[in-house]
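This document opens with one chain alone, in structure tokens, the form predicted alone.
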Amino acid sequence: MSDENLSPTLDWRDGTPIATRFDDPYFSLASGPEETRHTFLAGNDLPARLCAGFHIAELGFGTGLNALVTAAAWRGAGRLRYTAFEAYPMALDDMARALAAFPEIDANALLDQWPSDRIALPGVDLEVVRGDVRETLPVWTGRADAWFLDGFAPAKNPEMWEPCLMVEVARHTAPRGTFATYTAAGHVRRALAEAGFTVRRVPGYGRKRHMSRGVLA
């Protein structure tokens, strides 16, 4: 299990952070917002589903760029639910740092306030859930419209795509409720169909030929 306080190691490539232990990437070498904004927002029919309240489930926070690319998208009255699980909370300076390489995008707000669980982003209320997710998505009370998979490759990072795991995201998932993942892997898609999804493989980002999104039945 893993240890809610500790900070991850990173390596870095061309400003991007490389996480030591998983040897993966934060984000797309290429260009992090829009692999977010393909990913996750088209991935999740986003943000024409976005109004008041929706709520929105992430596993995996990393540098919170998903989240701010999300509260950038937000244009409705009102504010948006976004949780996000991570079991390795980013320090303060390499979020910052990663976060600088894409100056179209305004972090201040969570940079001003991080590492606080709960944060005030614009049109978002954002809470962290920080711990191994096997550990604490199973107590959580909430349930998402809208799910961010951004765990690290399965293949890296095996525990944070268990089908057990998957079964409590559909679990913790409100009616028609969607998740958008980047990995098309054949053991993801198939538990989280087996969950309850209707899982569709479509176009990736970037290099990546495929990804996966889906709708709880």
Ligand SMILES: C[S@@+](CC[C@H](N)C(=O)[O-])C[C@H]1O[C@@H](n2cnc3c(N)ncnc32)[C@H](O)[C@@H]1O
Given for the second form:
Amino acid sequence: MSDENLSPTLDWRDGTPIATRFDDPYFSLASGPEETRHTFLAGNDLPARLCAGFHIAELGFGTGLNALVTAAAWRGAGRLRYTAFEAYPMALDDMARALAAFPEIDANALLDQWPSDRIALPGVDLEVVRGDVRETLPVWTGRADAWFLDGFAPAKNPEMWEPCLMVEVARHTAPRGTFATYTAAGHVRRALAEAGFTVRRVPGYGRKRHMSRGVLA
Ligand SMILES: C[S@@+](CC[C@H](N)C(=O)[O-])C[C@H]1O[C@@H](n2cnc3c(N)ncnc32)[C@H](O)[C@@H]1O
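Now the other one: the form predicted together with the named molecule, given that the block above is the form predicted alone.
After this comes the whole thing, all chains and molecules, with the earlier chain placed first.
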């Protein structure tokens, strides 16, 4: 099947793309980049830990917003690695429309190269691993220093939060590597703890009271 056939069907609400299949938004328009910086960057002690060769992995590439915000936060010499797992790659037009809501974020390099699997962003080598992450992560040979766990809401997209997938996340984490996610759902925190992370519940962004972060014990 071609990627075009797998592209998600979207609804749009106030400029925010909603995945029809999951009935959930890719991000909240009210927050966008700020939420990425709070939840995924600060939740992994970034950008302070960034250095050349630092490897970030993401469950759920979506619009690419998290990757672009990360690239914008990296000011050092050398290049970061960013591996994103995505089952339903967005159509180029939809990605451009979604990212147009954030004119302060330079999306040109991503949009010029999408839907290539390997994309050179400023300062970042991005790889997009296509397919259901329950199949692609177990056979991935990499190890991330920091994970962005960004599936849709656990109640709507439970396959992105299964305990056996969290075991694979831990197995593909470098020693003392970290994760961050916007959800504080008890079953997700328990699964991550059982997989080997020391998990903390911390204040979330905006109206989200809590999020979760952790370090591989
Ligand atoms: C909340 S969105 C991610 C938003 C994204 N990080 C961004 O910056 O725009 C969740 C993503 O998970 C993807 N997804 C859902 N189930 C998946 C699965 N089983 N395997 C891989 N990706 C999946 C969806 O297609 C969607 O792009």
